[in-house]
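Next up: a single chain in structure tokens, the form predicted alone.
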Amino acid sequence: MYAVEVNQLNKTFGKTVILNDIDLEMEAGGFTVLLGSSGCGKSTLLRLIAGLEDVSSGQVKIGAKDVTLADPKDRDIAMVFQSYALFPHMTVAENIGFGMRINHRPKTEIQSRVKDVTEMLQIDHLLDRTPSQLSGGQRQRVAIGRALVREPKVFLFDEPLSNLDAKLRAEMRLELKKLHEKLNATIVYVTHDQIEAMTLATRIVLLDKGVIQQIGNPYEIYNTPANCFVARFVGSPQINLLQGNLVCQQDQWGIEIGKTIISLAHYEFSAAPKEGRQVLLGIRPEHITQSPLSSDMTMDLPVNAFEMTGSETLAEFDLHGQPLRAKLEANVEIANGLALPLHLNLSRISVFCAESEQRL
């Protein structure tokens, strides 16, 4: 059964289209991440699911029940916001138990649920503190605890970690992943951070300008991007997209880039290739190394620029006038202008039409 269904959902503000014909099904127990850059419509989609904004047209279902016109309180959802939204005059225990109190739950039940949730989130020693006495990470745990205590059908998270520093974000990502596995809860999570999406999601929905670009698990999104936008958005350093033409020699397809032909022996086309078609070859920097292991092709290229990060060296090379980025070992001897032997793993490449930028 699907926990959340969105059918032909549209949202406009005046003549501005925010969401365009969104069709989406989210499985019960799944961790669905709505991913995209600022202004793509992901937070608006979450707010439409929550009932915080009215749909222009279309349908929202939660637990097979049509809730398109229902108030937020009648949708059996709990939402965690970017800003924490804690009551400053209440203690941690009072903040977490607030929803149960206004629903007139018995005091013993509230105390029991607050105790269970705070122990799970490891904040049971903070029950008597107010938000001003907490760190950012602790405040976010309280906000999550306030959602958990209600035991809703669906949890909605709107960029909950964006106010935290990098170290704390990494810690909270791990905690959220453990929490999801422990509760088997249905989570819909909004973020612009691809690392959050890749590490947390069971399913990613990548949006751009109000349109879904691709839906899939992190492996599918990363390794078989549906178009150039998806390929560019996911992955750091960004994927290499090299301009070339399709050629066929002795029944073997390849891409001609300058005087170099890169074999497509491993590649499965979704449609019949056409000789001479202008294409973009997508190959990620981690598939260009100095290791001969899993190498399908070797070439010597001059270094344009490089960055040493400690754990690795990121380098840019020149391939017939086009930049080619690679991830090299940290201890590699490197200098601008120096030609280095590079090994290409061609088993994970992508090929896109140069005109439409769609995967071939």
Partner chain sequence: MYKPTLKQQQRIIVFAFLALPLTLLFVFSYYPASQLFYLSVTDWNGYAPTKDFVGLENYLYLWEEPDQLNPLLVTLYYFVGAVVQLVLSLWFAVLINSKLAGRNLFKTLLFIPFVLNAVAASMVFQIFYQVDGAFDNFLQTVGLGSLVQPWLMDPDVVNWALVGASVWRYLGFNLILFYGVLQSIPQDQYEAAKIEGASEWQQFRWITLPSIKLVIGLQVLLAFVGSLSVFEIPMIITKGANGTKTFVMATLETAFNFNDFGLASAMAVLLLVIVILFMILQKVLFSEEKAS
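If the structure you just shared is the form predicted alone, then what does the corresponding form predicted together with the partner chain look like?
A single chain, with no partners or molecules, comes next.
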């Protein structure tokens, strides 16, 4: 098992900076997910690791070896592309065996390894078909098979599930997770889908505009976002960010929002708080409920708008002019203008500086 390490990595296309001073260690045997919105540079970072692009400056290491200038084929990696990149004129067996064939491996060895891999992926009945005769999910498996057969030290995935329909995506997600446990290999996985990241990752690297916003496991990313960007990016519906001021009453810190003061008794500041400072209070809709269990604070707020999804009710309340969204039970009695009692779970809140949007 090899770790992947990038040091002070920069990538520019012309004058456009795509990746800015990336320092990152992707743990050996870990499932690292590079998460970010479209165009933030995730694929570029992956391609730099694969050697498909040249770095502008910085270093890429796989295991103990500096591979910054090495050819892709010498990096002991396999990559699964978003488009699968299967060869349309070759059969499944030929596609999976391509690498071994051009490296002049004996026919019997190619056959037996293709057989092993396709059996493992349950596509051994498709060996003689061409990609055009396969469904999306089957093509996906062939692409993964082509990576597996190389037995690489590191697997690179670039949005492998984004061309599948929702149901298949959920299935493949589970299979990838199982595969990772079975292979025990280092995986670097690019996606823009936070659910994929949350469910698959042992570690998430959240990128925005070529800069790392936060590195952490899914729990940390979700519960202690490093800044407003991270807070907004993960979680659905989006986190509430309420404007307020820091106040201190009898040695107790709180946030004053209009006439309401929300206690920060449970909150661990990462920097010393300052009275009167303008802040944003981050509280997730799922932590505002009607159940008094795990309640730290109760208030009655009028309903602005709501929508019922069948499994839950998403409602927006008015808190001194600021919208506050909550995820309520499906069967709640609700109407616009009606005031409902809400319970806030304050153990999972975040506080950000209003100006820098960094976590306090």
